[in-house]
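Single chain ahead, by itself, as structure tokens, in the form predicted on its own.
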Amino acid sequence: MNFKGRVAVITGGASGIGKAAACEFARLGADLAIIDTNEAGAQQAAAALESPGRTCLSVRADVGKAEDVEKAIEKIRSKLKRIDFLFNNAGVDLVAPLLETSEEDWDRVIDTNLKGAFLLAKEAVAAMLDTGSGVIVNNASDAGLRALRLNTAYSVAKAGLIHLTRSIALDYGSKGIRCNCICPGCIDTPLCQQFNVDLGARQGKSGEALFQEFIEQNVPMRRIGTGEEVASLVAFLCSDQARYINGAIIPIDGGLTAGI
């Protein structure tokens, strides 16, 4: 595979599978924009990629806020002149039944995991269009694929995802422009290290032995990922070898979700 001469939008690029993937594409020889609200930790990632004859652009942006991705675009375009690849990657998550989620706490969630790959790929698609090619792949997790106990806006707005993959692959298919969905079970990143802090919280368990024994029961591969292995999925659907895979959702989670 080489990128070179493509650019990839990639957001919550800072740190975890969007810093996995960004390091990859860059691998690839793309050209690379990083979107995240973190400021601090996209210039750092985009500096540490940056090369002669390679551009990596920092964005901050909250995916959740139009305005923001607007500009973030607009940026984008008028740098790199083009966006051949979009990874929605940007999340965020919240331990908490229905009747402890605020209506606050359901915004933040759905904005930033749902409403903001929404607004990302609809800026992606418009320049796409220009070009008569693209590829968009959104990261739904396995909550995606079923609910997770305690996880309700999150597991709510992953589902969401799946279904916006399959719009988009339908609508622009004909149009040169691919869309596909990963869901990734238990991988090593920040977001979920938090996640099972939360969790271990409400059973009294600290957030490591909790992952542990959840892996040990319930993925087949009795191991974690990595957001390199993630990324690797990333990439090849980008690719010209994954051209004729479109409205794809797959699961990258060691066996997790293959069922019990």
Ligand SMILES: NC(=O)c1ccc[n+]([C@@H]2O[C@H](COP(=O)([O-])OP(=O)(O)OC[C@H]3O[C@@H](n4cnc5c(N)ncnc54)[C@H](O)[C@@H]3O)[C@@H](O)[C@H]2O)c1
The other form holds:
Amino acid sequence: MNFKGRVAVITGGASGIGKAAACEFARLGADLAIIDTNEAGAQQAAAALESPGRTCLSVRADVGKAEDVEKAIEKIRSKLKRIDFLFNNAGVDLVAPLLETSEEDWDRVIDTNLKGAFLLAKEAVAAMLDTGSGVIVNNASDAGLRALRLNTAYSVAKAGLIHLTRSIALDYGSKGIRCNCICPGCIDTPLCQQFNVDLGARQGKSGEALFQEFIEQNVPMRRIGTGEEVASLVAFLCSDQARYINGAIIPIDGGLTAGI
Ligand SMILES: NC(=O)c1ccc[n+]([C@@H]2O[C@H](COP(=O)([O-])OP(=O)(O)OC[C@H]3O[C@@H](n4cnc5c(N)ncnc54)[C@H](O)[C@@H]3O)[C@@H](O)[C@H]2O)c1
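And the form predicted together with this ligand, for comparison with the form predicted on its own?
Below: every chain and molecule of the assembly, starting with the one above.
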């Protein structure tokens, strides 16, 4: 795989899976734009990947806000000229059942995880239509494939992201644009660690103890995944080797969602 001359936009690239994806795209030769609300983290991630002949931009933007997204894409298109790949990855979790989910919580989770991908995809598809090609990868979750307990807003957002993927694939496949969705299981990142702490607190257990128990009982491969493993899948889906994959929903979870 060689992404030299291609431009990848990665949301939530300051941490976790997004940061690993930024490293992988840079390793494969792409120019990059990292979008994140964590300005310092995005700057650091971009600076670490910048090299002679490779541009890595960092842009502070809240993906759930249309004005932020428009400005970010304007900056990216003026500096990098094109968008070949979009990895819609920015996300936030919330451990709460329906009755403990406030309207504010709901909006924050849906706006970040679902509306953000919609806003970015609109901008990216417009740019991709100008060049006649492009690939979008949406980062959903095992929670999008079947709801997780105590995870209402997040599970709903991720299920929506799966159908957003299919809708884009249906409407723009004929224009040279592919759109696919990945559904990670437990991946070793700050978001996953916090999820376990929050869930553990409800059950009077430490996040670590709860997590080990969960992995032992539910993940056939008996281990957590890494951001690098997810990044390899994202890069593959963007590559020409995946040129006939469109509208696919792909779990990457060590077998977590294979069955009960
Ligand atoms: N880690 C897992 O186990 C796991 C499992 C399934 C799905 N996911 C999904 O993977 C994606 C990445 O998560 P991660 O685990 O790497 O988490 P993370 O917390 O390490 O990274 C998330 C990044 O998104 C950024 N972000 C949050 N809200 C934003 C906003 N409104 N606008 C722009 N940036 C924003 C954060 O600042 C952070 O840099 C998320 O969509 C998450 O739902 C993660």
